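Take a look at this single chain in structure tokens; it is the form predicted alone.
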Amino acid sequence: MISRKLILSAVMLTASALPAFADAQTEEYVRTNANEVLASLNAPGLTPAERRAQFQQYMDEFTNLDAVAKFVIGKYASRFSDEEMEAYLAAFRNYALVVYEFYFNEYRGQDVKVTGSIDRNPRDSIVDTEIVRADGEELEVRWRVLNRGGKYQVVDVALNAEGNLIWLAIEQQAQFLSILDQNNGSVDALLAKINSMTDELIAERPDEAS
């Protein structure tokens, strides 16, 4: 007869091998806020400029852009002077908001459905969602959420780009570190590239009716 201790050990071993699911609060945080962000892109009665300002306000609250900005420059975050960091954070914020708007424009007016989640650790979760576009296509979006003392904020988003899920912050980190490495850590070189990329994305915005 198999001992109760052996059975209990097997159960505990199996449980430890399974991923832990994020709590319902984390999932609800993503569902509610992501829906508000997408709704802002399709808000009726607003001019394109007003709609964009509302979208950016939601994204500012929903995401921790300063944390993302420092993450994407890795080791260089401790090397920037206070003045350089201030200039970089401002440039990154403008760029990041334009990037989010560029990608999320595909999902205007659609509801966000939470399809699953997993805890990386007690304060770090990944929440999986699906957004059904007007053409019926289902697009997967993943959100990395940090819980700091009960305050939730998104620190990265994985969006569908030509059939592949790309984590924006990780993609930006590879790009920004390459720029800094090639230019001896020059903040001016990085800012010039960020501002150039921001201008390029703004130029690609579709003409919008109010």
Given for the second form:
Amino acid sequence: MISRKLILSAVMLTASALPAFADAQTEEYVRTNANEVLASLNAPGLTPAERRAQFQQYMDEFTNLDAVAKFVIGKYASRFSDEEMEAYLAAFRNYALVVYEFYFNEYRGQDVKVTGSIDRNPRDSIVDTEIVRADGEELEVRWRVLNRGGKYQVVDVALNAEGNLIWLAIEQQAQFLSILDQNNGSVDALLAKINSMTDELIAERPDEAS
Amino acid sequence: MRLALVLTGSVLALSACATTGEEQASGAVYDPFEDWNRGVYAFNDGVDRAVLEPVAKGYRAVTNEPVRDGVSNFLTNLNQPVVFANTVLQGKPLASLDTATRFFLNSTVGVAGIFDVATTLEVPEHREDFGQTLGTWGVPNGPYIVLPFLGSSNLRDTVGFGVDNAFDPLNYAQFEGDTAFRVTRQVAGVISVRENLIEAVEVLRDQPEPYVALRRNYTQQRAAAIRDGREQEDPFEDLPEFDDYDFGDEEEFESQE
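Moving from the form predicted alone, what structure would you give for the form predicted together with its partner chain?
Next comes the full complex, this chain leading.
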């Protein structure tokens, strides 16, 4: 009887301790990886191409671009054929890497400080961070981290603009769905848009412009 | 300006019939006049690229930051009576006191509002307008409206804009050169605000769907302004879920549930 009680309370203790434990691990995950990603954009002694390759490698570990890609097309994810999906995932990956590089560049080499976290559930957490930008401006950035099969992955990032949380993937979803809705769900229209935006961003890169 | 008023009037008349059925929770914006709004958006974008953006960039090129800050401070100070009226209507006595103090300090020590002495003395600035006042009273947004020349709005904020103009004593005061003063104030206001938005508009134009991006951002920013910049009580409650099947090994996830 005693042993059963002990086991029960041990199980309950573990269960109640689990979220806090997950929290600390998720926070550490964001702290380590976000700092690595921002540092990779600042790596001295590398050519722009090498730096970019390193950044992309970190991004692949840190996020799940395919899951984000499917999320941002919402209901259309189940309507694309296999070939269409393959083409879309490839185009999205190129675009996302260029966009993230473009925006993260403003924070390159900066320190990401974890200020807290909340577990929405044991598999879905929000980690709060502060990043001081090169111009001294302090930004509140939140990272949504999913734990799937013991593997953490960032699926969305929010910026706090005067009390307004702007989640990048959610905003992107609203825009992509609008493009698809206006074009009768045409994959080609979406791909044309994504590819042209990718090209524009590449043309704006400081090392391409010179 | 008269054209803008006539168009605004017809938009208001149209939208008065359709102010219900908002979807706030999902972040979707109620936009029953989307086709019309997109037309006005394209028109405004054309005007902006042809006139406002070049003028704003020129203004930035020929002035330095202290000068631009002085212009912006001066214009902000002129608007404080309207802010004051709205803090009173929202029942925020501390904000009313701050606003009155700021107006007094900046109008005198700050040389007609050019220097923001009040901020140096840590008297907080409040940004209130009648659209926000209506929001705090529980008036819903109503349909999203893109106003010619003026840009993003909704039915509530369009009404608020009109009421704020009616609140503004400087729109009535009669003095020598009053018309020239009012025109200069409007023109300077547009240029100063647009200069401030140069980077933001560039980010907007880099978006896949700028119209949708601005519509959402405007609506969310206004909701945050009505909360006086505080976050929602449970900001993560309504976050959409990600599909487990997008993460690869399905069986493993199912066994975890």
